[in-house]
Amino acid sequence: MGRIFFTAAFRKPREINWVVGVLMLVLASVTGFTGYSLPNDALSGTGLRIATSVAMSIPFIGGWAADFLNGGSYPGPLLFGRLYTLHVYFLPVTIGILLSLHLGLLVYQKHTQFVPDATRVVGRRFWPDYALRTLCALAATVAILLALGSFIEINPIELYGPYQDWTVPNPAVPDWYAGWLEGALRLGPAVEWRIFGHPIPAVFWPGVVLPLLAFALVITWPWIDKRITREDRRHDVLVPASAAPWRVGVGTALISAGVVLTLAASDDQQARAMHVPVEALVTLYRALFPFGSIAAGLIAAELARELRSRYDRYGTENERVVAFVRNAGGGFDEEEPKSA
C-alpha cells in the first residue's frame, strides 16, 4: 500500500481497487483478532475484554452491540460460537470475494508502470513473470507457517491459564495489527464528556473515533488527491515519489503516527527494560504522536523536494515521466509537462 500511495497508483481509474485493498487489510486484521481470541486464555481474553469495553463505549448503541455479540454480559454464552463462525466462514469468504474482485480489476485495467510503452499498457506479463512471483511468495509463506507451527509456540495456554477477570499475564502486548490501537488506548486522555446528559467514556475517542478517522482518510484518499491536484484524467503511468513532495509528507506522517502508537503499546515493557517511569514514556509518546509525526512528514517532504530539484537540475526525465496521457488507441501521447 505504501508503494501504491507514494507512486500514485491509486489514481483514476484504479480508485475502486485501492478501496478494495484497504478493506482487505481491515478484514485481515479482524480475522487475526478473532483467531487470536478463540483460545480464551488469560492473554487473548484480556484483549477481547478490552475490545468489548471499546464497543460498549459507543454512544447509544454500544451496550446493545456488546450484548448482541456476547449473547448477554461478557463473556456471554454465544461469544465464542460467533467468533468462530466469523473467523472460519464469514471473514474468509468476504476476503475471497474481495480478492477475486481485486485481481479481476487488475487483469482488466492492467498494471501501472513507470516507463510507458509506445503502443499499449504492458506492465509485467502474467505468465511467466507474475505467476512465478506469486507461486514463490506462496511457497515461502507456507514454509514460514509450517516452521512457526512446528518449532514456535505462539500462545502457551498451559502457562497463561484460562481467562479470569483478575488475571492479566505480563508481558501482555497485542499482535502487530492491533498494536497501534492498543497504543492509542494507552495514550488517550482520561476525559469523560457528556452529550445531552449521556456519558462518553474516555476509550471512545482513541478506540473508535481515531481508527474511523484514519481509515476514512485512507479509503477516500484517491478523491482527496484528485481534489488537491485537480486532475481527473486517466493515469496508467506511475510517478516518482519525489514528483509530489506533499504526498510524500502526508504518507510519511501517517506511517510515523502508526509507528509511534505501536511503540506506545509496549510502553510498560520499555519502562521495565530501561528502568524509567512508565508515565515519562506516556508523556513522550503523547508528544511524539502529533508533533513527531508532523515533523517527520515535513522532513520527508523537504527531502523529496530537494531530490526533485536535483533531478530537474541535471536533466533527468522526472517530470516528463509524469506527463504522459492515454490516447484512444490504448497507447501514450506525450503532454507538455506542468510546472511543479
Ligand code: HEM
Second form
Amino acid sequence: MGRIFFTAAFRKPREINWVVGVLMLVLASVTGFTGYSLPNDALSGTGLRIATSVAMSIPFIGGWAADFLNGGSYPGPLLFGRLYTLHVYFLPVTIGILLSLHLGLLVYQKHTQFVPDATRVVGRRFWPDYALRTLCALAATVAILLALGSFIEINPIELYGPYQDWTVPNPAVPDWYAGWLEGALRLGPAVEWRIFGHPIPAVFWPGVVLPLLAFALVITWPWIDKRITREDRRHDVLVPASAAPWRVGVGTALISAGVVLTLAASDDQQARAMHVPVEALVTLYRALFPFGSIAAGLIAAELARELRSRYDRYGTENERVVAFVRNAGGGFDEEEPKSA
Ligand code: HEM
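Now show me the form predicted in complex with the ligand; what you just gave was the form predicted alone.
First the chain shown before, then all remaining chains and molecules of the complex.
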C-alpha cells in the first residue's frame, strides 16, 4: 500500500484495485484477530472483551451487536463457533475472491511503469521473470515464518493460561497490526456525552469513530487525490514520490499518526521501563498524535520539495537544472534552457 500510495499507482483507472486492496488489508487484520482470539487464553480473551466493549458502545445497536456475536453476554456460548467459522471459512474465501478480482484487474489494466511513455507497456514477462520472483518472495516469506516459529517465543498462551473474567494479564498488548486501535483507546478522552439523552460511552470515539474515519479516508483516497490534483485523465506512468511533495507530506503524517498510536498501546510498559508516570506518556502521545504527525508530514514534504528541485530527472519542469553539451572541440557548451 505504501508503494502504491507514494508513486500514485492508485490513480485512474486503478482506483477500484486500490479499494479491493484496502478491503483485503482490513480482512487480513480481522482474520488475524479472529485467529489470535480462538485459543481463548488470558491475553486474547482480554482483547476480545475490549472488542466486545467497543462494539457495545455503538449507540442504539451496540448491545444487540455484542449479543449477536456472543449469543448472550460475553463470553457467550456462540462466540467461538462464530469466530472459528469466520476465521477458517468466510474470511479466507472472501480474501480469495478479492485477490482473484485484484489480479484480474491487474492483468486487464496492465501494470503501471516508471518508463515515461504511456503509449507502450514496458515491463517483464509474467513467465519466467515475474513468476520466479514471486516464488522467491514466497520462499523467503516461508523461511522467515519457519525461523520465527522455531526460534522466537510468540504468543506463549501456555504462560498466559486460560481466560478468566476477573483477571487481566499485565502487560497486555494486542498483535502489532491492532496496536493503533489499542493506542487510540488509551489516548481517548474520558468523556461521556449524551446524544438525544442517550449516553455515548467514552470508548465509542477512539474505538469506533476514529477507525471508521481512517478507513473512509484511506479507501476514498484516489478520489480525494483526484479532487486535489484536479486531474481525471488516465495514468499509466508512475511519478517519483518527490514529484508531489504534498502527497508525501500527507502519507508521512498518516503513517506517523499510526506509529504514535501504536507506541501508545504499550505506554504502561514504557513507563515502567523509563521510571516515569504513565500519565506523562499519555500526555506526550496525546500531543504527538496531532502535532507530531503534522510536523513529520511538513518535514517530509519539504524534503521531497528539496529532492525534486535537486534532481529533476527528466529535465522538464525545473528551470534551475542546467545542461552542458559536449562540443566538437571536446569542450562543453551550456545548453539553451528549454522553453516551457
Ligand atoms: C493480500 C494482499 C495483496 C496482494 C497479494 C496483492 C497483489 C498484487 C500484485 C501481485 C500486484 C502486481 C505487482 C505489484 O504492483 O506489486 C498488485 C498491484 C496492485 N495492488 Fe495489490 N496486493 C495486495 C494488497 C494490496 C493493497 C493493500 C493495496 C492498496 C491499498 C493494493 C493495490 C494495488 C494496486 C493499485 C495495484 C496496481 C499497481 C500498478 O499497476 O502499479 N494491493 N497487487
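For the two forms, the rigid core is made up of the largest set of C-alpha atoms that agree within 1.5 Å on superposition. Numbering follows the first chain given and starts at 1. Computed from a predicted structure; not experimentally measured.
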So that I can tell if residue 144 moves, could you say whether its C-alpha shifts by at least 2 Å between the two forms after the core superposition? yes
